[in-house]
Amino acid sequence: MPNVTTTSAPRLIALLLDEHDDAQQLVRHAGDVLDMAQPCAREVHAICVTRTPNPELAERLQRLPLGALVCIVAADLREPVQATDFTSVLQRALETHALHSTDFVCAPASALGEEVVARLAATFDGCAFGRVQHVLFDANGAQADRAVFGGRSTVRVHGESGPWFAALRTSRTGSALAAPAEPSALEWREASSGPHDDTEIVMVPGDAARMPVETARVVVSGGRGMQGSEGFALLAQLAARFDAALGGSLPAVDAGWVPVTHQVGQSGKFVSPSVYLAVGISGTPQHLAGVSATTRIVAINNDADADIFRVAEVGIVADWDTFIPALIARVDACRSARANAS
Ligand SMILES: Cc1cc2nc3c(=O)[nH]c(=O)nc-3n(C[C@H](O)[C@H](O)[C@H](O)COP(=O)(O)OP(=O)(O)OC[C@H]3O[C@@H](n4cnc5c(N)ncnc54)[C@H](O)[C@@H]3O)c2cc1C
């Protein structure tokens, strides 16, 4: 087990994992950690891991008042991203950072971030808080609020001694921190995520209707606009092609088209996939409360004024019953063309 020092000035360490090639989201996460530090006057460090050097991201991070900024380039991170790769890079980085028992380490609240901090907590014999929203520090240690039972209730978790590890849910708005007079000091490093054990993680295509939405990398979700279980059967076919989980809005659950365990939203599950495909969903705040700020939303809706298009990165104005069968046919045609070519 790596060494952990017992006494030192408390620090917050933001782990920035380049999962989606999304500089804005990583800068926002660092900003949220800085916001959290302000009331308790903790110093904030950021450790950023990318596959290729990203000077634009580094330059944006330098405009934040960080105590230290380390940008690590690990060219051998595997595709699709694997938590073990990021963990091995970060373990070595935190060792050279001399982790203290009063440090709080947090990653973005994606499925990847949650797994990475859990693995690091085990490695450093720290205290794992899981996925939390706010963290408070006092003389008795650290405490945080954590949603349970699919967001229906909240529990307060408390750890007397750190280092503490958490996947921190970021705000959609971002913080308005004053830039420092001088850019924050930046250190570039190169690292390897290997050696890789190719048998360690085997990707097995899942059954979309059974795959949990909370940990899926892609979620295909339907709303009231799907108009019945036939529409959901079509969504399940699409989900199977992307190895995605099937989700639904509250009205779709109430109508019995999708199980309650797959409900996304304020009173359902919180999801943080790379891509969230919302079909026949209007995009109410109660629904979007269940979708991470880090997720890319793709929306299909026949109403060009639907609110979902305000938050979608890709919006398609169409009836699902013409668009989804055409999309499935296109995916199948591309796959068989690729198979014939190889
Ligand atoms: C306390 C509370 C908690 C709640 N919790 C949740 C929650 O956890 N999750 C949740 O989802 N909701 C929740 N709700 C309900 C929420 O307020 C909305 O009622 C709900 O999100 C709307 O779901 P929807 O988008 O599927 O339906 P609608 O708002 O009815 O939208 C249906 C959409 O489908 C589109 N459409 C229709 N036909 C087609 C077609 N042929 N092709 C393409 N598009 C089509 C329409 O244009 C429309 O935009 C909660 C409400 C409250 C008060």
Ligand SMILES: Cc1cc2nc3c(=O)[nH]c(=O)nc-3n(C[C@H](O)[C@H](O)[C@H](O)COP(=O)(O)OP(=O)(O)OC[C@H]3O[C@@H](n4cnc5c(N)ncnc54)[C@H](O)[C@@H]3O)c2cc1C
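This one's a predicted model, so the numbers in the text were calculated from it and none came from an experiment. Positions refer to the first chain, counted from 1. By rigid core we mean the largest C-alpha set that fits within 1.5 Å across both forms. What changes on going to the form predicted on its own:
Superposed on the core, the two forms differ at residue 283: its CA moves 2 Å or more between the two forms. With a cut-off of 2 Å and the rigid core superposed, residue 189 has a Cα displacement that falls short of the cut-off between the two forms.
Annotation: Cα of residue 259 displaced by at least 2 Å between the two forms, core superposition.
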Given for the second form:
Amino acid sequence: MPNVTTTSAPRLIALLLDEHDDAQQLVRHAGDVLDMAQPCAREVHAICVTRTPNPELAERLQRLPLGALVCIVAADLREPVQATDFTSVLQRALETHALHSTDFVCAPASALGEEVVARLAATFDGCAFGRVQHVLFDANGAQADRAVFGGRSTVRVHGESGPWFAALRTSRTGSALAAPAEPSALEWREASSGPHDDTEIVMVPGDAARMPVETARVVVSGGRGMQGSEGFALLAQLAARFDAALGGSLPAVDAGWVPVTHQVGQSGKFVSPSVYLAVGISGTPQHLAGVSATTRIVAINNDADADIFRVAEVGIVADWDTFIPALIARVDACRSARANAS
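Hand over the structure of the form predicted on its own; the form predicted together with the ligand is what we had up.
One chain, no partners, no other molecules: that is all that follows.
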């Protein structure tokens, strides 16, 4: 069992896991942890793991007020991404980083992040908080809020002694962080995620109608505007091309167009995918309560004034029955061209 030291200044350690080759998401998670650190005056360190060197990402992270920044290149990370691979790299990094009993280690609030911090907590004999938000520290340890019952309620979890490990959910609005007077100290490392068995992973086609929405990396969801089950059949075709799960709003579930097990919202499932494609969904607060604040929402709606566009990072004003078939055809054409080129 790796040793954990007990005499140290308390720190927050942000784990930046390059799951989707998305630099913006990594920078945003580092900012989330920095926001959490401000009230408790804790120093924030960051450990970033990528497949290839990314100097531009490192430069963006150095503009944040981090105490230290370690960028690790692990060229042998497998595809699809595996929590065990990231855990192997991070275990050695945290040992080198001299993990302390007063440290709080934060991964992004995703299925991958939650599994990684759980594995690390077991490795370092630490306290696993799971997927939480609103972390606080006091003389009795650390505490945080965790969503339960599909996000309809929260419970307060508490751990007297650390190190603590959590997948951090936030409601960050993008508040500006003061840039440091000098760039954060940067250290580059190379690491291997192995050894691992290449035959261990088998790729199988996803089934959008059966894939659980609460653990999917991409969710394609429809609402009342889909007008019928035929529209959801088309959404299922699109979801299959993105290895995504199929979701729906309460009106769509009530109409029988999508199973209740795939309902997203205050009275349904809470989801935190990287991308949430909302088609024909107006964007009521009850529905958006089921979507993580860290998720990127792409909205397709023929009503330019729909509330969903207020929270979407990408908004498309179009009729779904013309746009979705065109999008499916475009995806198929790109894949065909790529296959012919290889």
